[in-house]
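First comes one chain, alone, set out as C-alpha cells in the form predicted alone.
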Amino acid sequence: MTATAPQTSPRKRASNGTARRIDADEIGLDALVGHAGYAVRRFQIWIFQDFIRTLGAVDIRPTQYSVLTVIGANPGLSQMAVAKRLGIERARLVHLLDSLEQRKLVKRVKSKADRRSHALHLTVQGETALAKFKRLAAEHERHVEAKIGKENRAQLLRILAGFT
C-alpha cells in the first residue's frame, strides 16, 4: 500500500517567480471565509459524501432517498407535485423515477383524475427498502451530529427550515 501525497497546488509563486507546491490547507481563502454560501456548499459536500458512504451498500443517493421518502409519505402524488416540492427539474425526476421503477421500488399508476399524469406509489418492495434506507439515513444523521454537535445540528435545522 502506498501513501498518497497531500493535496498540493502550484498557485503560490516563490519570490523568483517559480511555482512552489503547498498543502491545500495552507492556501488562504481570503473573503470566502466570511461567505455563508461557501461554507454551506463545503458542508453540503461533506454531508453528501457521508450520506453516500453510509448508504453505499444499498446504492441510494440523496435525491433518490428524498423522492422515495416524499412518495412514501404522500402516496398518489403526481410527478409534477414531487418535482415541485423537492425542487427537482421535471426531466431529471423522470429519469430518476425510471431507475427507481426498474429497481421495483416505485410504480406509476395512471391518474384517474387526469389521464395525462401518473400517481406515484411505493411498491411493497419499495416500502420495505425505504424502512431500511431510513435506518441508514438516521445513522448518517448521527454522523452529522458527531461532526458538529447535537445543539449545533438542531440550530442548523432551525435556521434552514425556511428553505425546505
Second form
Protein chains: 2
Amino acid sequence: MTATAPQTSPRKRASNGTARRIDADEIGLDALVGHAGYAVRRFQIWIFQDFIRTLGAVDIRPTQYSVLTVIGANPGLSQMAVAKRLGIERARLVHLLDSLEQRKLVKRVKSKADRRSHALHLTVQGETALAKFKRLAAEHERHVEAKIGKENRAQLLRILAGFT
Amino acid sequence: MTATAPQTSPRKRASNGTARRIDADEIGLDALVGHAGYAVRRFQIWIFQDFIRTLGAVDIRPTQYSVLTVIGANPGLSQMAVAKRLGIERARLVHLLDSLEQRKLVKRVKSKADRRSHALHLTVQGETALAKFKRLAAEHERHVEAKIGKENRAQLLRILAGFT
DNA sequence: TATTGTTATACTCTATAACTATA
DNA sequence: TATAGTTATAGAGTATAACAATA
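Now show me the form predicted in complex with the DNA; what you just gave was the form predicted alone.
What follows is the entire complex, opening with the chain shown before.
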C-alpha cells in the first residue's frame, strides 16, 4: 500500500541522504481505498463543485435548488415538512428561505389551518427561474455522466435509490 | 411528480377546506430523483454519521482517520503533501495536526532536507491507536455493506475508483 | 521570487437550546 | 403539553489572504 515510485515533486529522503520531490499520485492511501465513504466523499465534493460552477451564473447552490424543487412540486408545504423531507435543520431552513424570499423566488403564506405554520409557494418569478435552474441542473447532470459514464451513473442511481 | 397520496401527518388543505397531516414519504422529490448528486450527498451523510458513531468511543472523525492512515502508510510526508493528497486545505491541516499531536498520535519532525517543512510520523502510541481505529473502521464498512448490499458496495467502489 | 507552515478572517453548514405564538 | 417558526450560539469545514522562515 505504501507507494514509492521514482518520480519528481514535496521532499523525501532518498538513499543517498538527499531529498527529492514526491508526487501526490505516489502517496498510498492504504486502508482508505477499501472505504466506500472515502470515494463517496471525494465524488460528492466533485459533484457539488460542478453544480455550483454550472449554476454559478444564476447563483444557486445545491441545497437552494433542492428546496425550490420540492416547493415547486409540492406547493403549500410547511417549513417543517420541507426540512424533514430534505434532512435540513429547521433552523437552517429559516435562513435559506429568508434568502430565497428576498430574491422573490419563494413566498411564505400564513396558513389558515394552522396559524403557527407557513405554507410555502414559488412566486411566478420563482416558477420561471426554477425552470431555468432545472435546465442548468440537467446540464450539470450531463457533466456527471461524462465523468463516470452513462451506464455507471445509472447504476449509481439504482444502488442509492434508497437514500432519498 | 407531485405526490398526493391520502395519508395522515404537517398540514395540508383537503377537498373540504380543512387540513390534514402530510407524511414525509408522500412529498415528491420531482427533478431531484434524477440527480446523482442528491442521492450521493444523502448517502455520504449517512456514511459519515455511521463512521462517527462507530468510532465514537475513540473520538476519531473521518478526516482525522484519513490523515492518520496516510501518514502511517507514508511516514515522513510533509504537511503540503498530505494536504494535496487528501484535498484538505493546508491551513485546515494545521489545526487537524495540532489536535492529533496534542493527543500524542502524530509528531512533526523538522526536516533537514527542507527546513521550511515538517516530516510527519505516527508516534508509537499513534501506531497502536491506528491499528484499533482500522478495526473499528472495518466494522463501519460492514455496516455499509449491510445497508446497500455486498455486491452494490463493490460496484460503487469500482465506479468511483477514479475519485481518490 | 516561490514555497511551507502558520495565523487570521469570513462564510457555509451542522447541532443545540431557548423563546413566541399557537395548537 | 407539544409543535412551528424564529433567534442565537458553538463547532466543523471551506475559502482566502497575509506573514515569517526558508528555498
